[in-house]
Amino acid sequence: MDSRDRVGISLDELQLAARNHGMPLEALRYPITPIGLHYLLIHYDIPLADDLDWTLEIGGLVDRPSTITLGHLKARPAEEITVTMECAGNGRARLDPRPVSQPWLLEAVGTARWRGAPLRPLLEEAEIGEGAVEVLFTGADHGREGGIDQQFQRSLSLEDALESDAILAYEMNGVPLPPQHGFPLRLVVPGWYGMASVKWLARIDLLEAPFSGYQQEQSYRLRQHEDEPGEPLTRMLPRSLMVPPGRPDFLTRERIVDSGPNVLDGRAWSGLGEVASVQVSTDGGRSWDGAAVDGVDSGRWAWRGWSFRWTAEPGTYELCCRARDSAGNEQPLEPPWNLGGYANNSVQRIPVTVV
């Protein structure tokens, strides 16, 4: 049975898919993803926010707690970083059995230029108290998940918070954050899956013990069964995606390509190290050839472009691509299964008919 015939998407999941959206893969052509095409996942409702009276509270285990206005943050020295951000559930819908949640295929990704105040100086100015081990970030969005009423909250270890190049962003691609991307203020943690970059940021607290909230201890963990603690998700595994070549069939999105010389291209990234190489297969992963990888133009945390020249002859093909990073991590041919459907970075497969 074809995988498309056994997915069985529920109405609940269709509601999620209608609220959230992925990046059309042809948008891989843009080095910087236009705001309206960048992937989007909203756990609860978009809060109604006014940038004129928005404040950020910094407290917990600090000697100098403070309330900071958005105007004060914008007056501070700013940094602009280009960051590729991917949802931890990207690829979930291709697992079998399929975890029931937001049914991502491969499009839950985007790259944007974020501008804001660096996190580290703000923490240092608060004078971190002795014994602090984690930094907790609380968003203004509120809802229920896992039977628990909550605001969306995630934490980082103190070391990660200080060393991660994280910023408190108030601009995206040169304009104020749009409501769906966290207006007026959000955290951006380069290299990490998107759940770490808390939107509608309202509080930062220094903690003397690891945070045990739902989004940290129950969700976003790699496990096989509900009753095991599992491993927390952190940095993005390597992934390469190809711009779908040729032209699509409307319903199936399978591709029709003209015979002769073709250029296959795409983007690759990893949160665990720089992209070291990209390979392309035209026979479903049985054999591989190296692709040309672009230089690093947009900084360490942005995806890199790649290209491959293919002389296509009439027939049917399955195109694949895979990335390897400088730490030696490489995409697998088959997806490793886990209960939440997280971190599925198996190789992309594109059915193609050459005419």
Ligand SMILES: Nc1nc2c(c(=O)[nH]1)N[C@H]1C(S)=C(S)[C@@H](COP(=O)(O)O)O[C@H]1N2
Contents of the next structure:
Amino acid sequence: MDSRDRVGISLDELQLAARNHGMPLEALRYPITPIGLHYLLIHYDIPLADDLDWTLEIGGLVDRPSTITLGHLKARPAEEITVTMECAGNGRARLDPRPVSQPWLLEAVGTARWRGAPLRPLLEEAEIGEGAVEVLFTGADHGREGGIDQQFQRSLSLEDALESDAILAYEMNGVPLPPQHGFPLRLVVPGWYGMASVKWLARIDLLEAPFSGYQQEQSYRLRQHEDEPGEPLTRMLPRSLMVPPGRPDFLTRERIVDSGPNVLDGRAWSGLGEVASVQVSTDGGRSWDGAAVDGVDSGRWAWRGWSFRWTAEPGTYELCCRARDSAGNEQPLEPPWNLGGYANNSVQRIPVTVV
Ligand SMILES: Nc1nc2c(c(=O)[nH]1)N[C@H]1C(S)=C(S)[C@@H](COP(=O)(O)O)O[C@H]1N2
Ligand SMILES: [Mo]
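Can I get the form predicted together with the ligand as well, since the one above is the form predicted on its own?
Zooming out: every chain and molecule, the one shown earlier first.
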């Protein structure tokens, strides 16, 4: 059946949603998302891995190919970066017609402290061969997607691999990576949508031609039609999310808020520039006021907190928030549709009843 004919959420989508959970939006209160509340996206199965015999192969177009044990990697100079990661499919379930895949609403995001070995010196030590144009990252997980048997593989241009502050992480929030987040080793590419950060990292290969595998050429591209190549997804568009205020109704999760002074707060991020401003609307996006945005406490790649004072009168409201980044990108009021349901960063809308 064509995805355009589907109306309700299918059991296939429910099965994906139950495996790949989101971050409950109240967890926006934590600057660092506790493990277990960070969202998950796992295309196939979580591989069963043993850190004692895990090795990373570095090969392809390099003069010094090598096999590195996890022990050796951990003995190298380490870096810790706080990174907000968001799935490129966040917002997909709100598109109409809805592309059939993991049906995220808004919760495919989390922020973690990732610790590991910087990628750049590892590539330089491997002595990158003349003519190398891309770096391919291969995960240990297998599956079939789009009718193609594959391991999860994604590439970066050589320039992005060298310049993007990427690390090979073996710790998350101060403990070894949990299985679901890539134990024992993953790539973390700060500022990029999550698909770039290959988990269960087993191989790195320098390529003399652009990688044409499924996750690069078929998936993660902005396309209106199957027969156009489309633009590849790279860095995260700006988004702000609000901690849902007050208390929820169990089934609809609509919010009930007490009248009087309230503080609305949340977090905002962009992979394309600094967060320049956050605005809040209490009337469904007709009028906007500026929110106070926190300083850059956790570095360039982490979301920033914001807050807004609201004196609530009894009635019904639609609360919205939107971010703008220093590159001039702003969240749209209406969702931008594409075949894969990617990069829908339209403003969050929260129905609220003030009592
Ligand atoms: N090997 C491998 N890496 C992967 C994936 C995967 O399925 N297999 N999913 C990717 C996608 S689409 C996202 S959004 C992020 C999610 O990372 P997280 O589950 O740690 O939040 O991992 C990426 N890395
Ligand atoms: Mo993703």
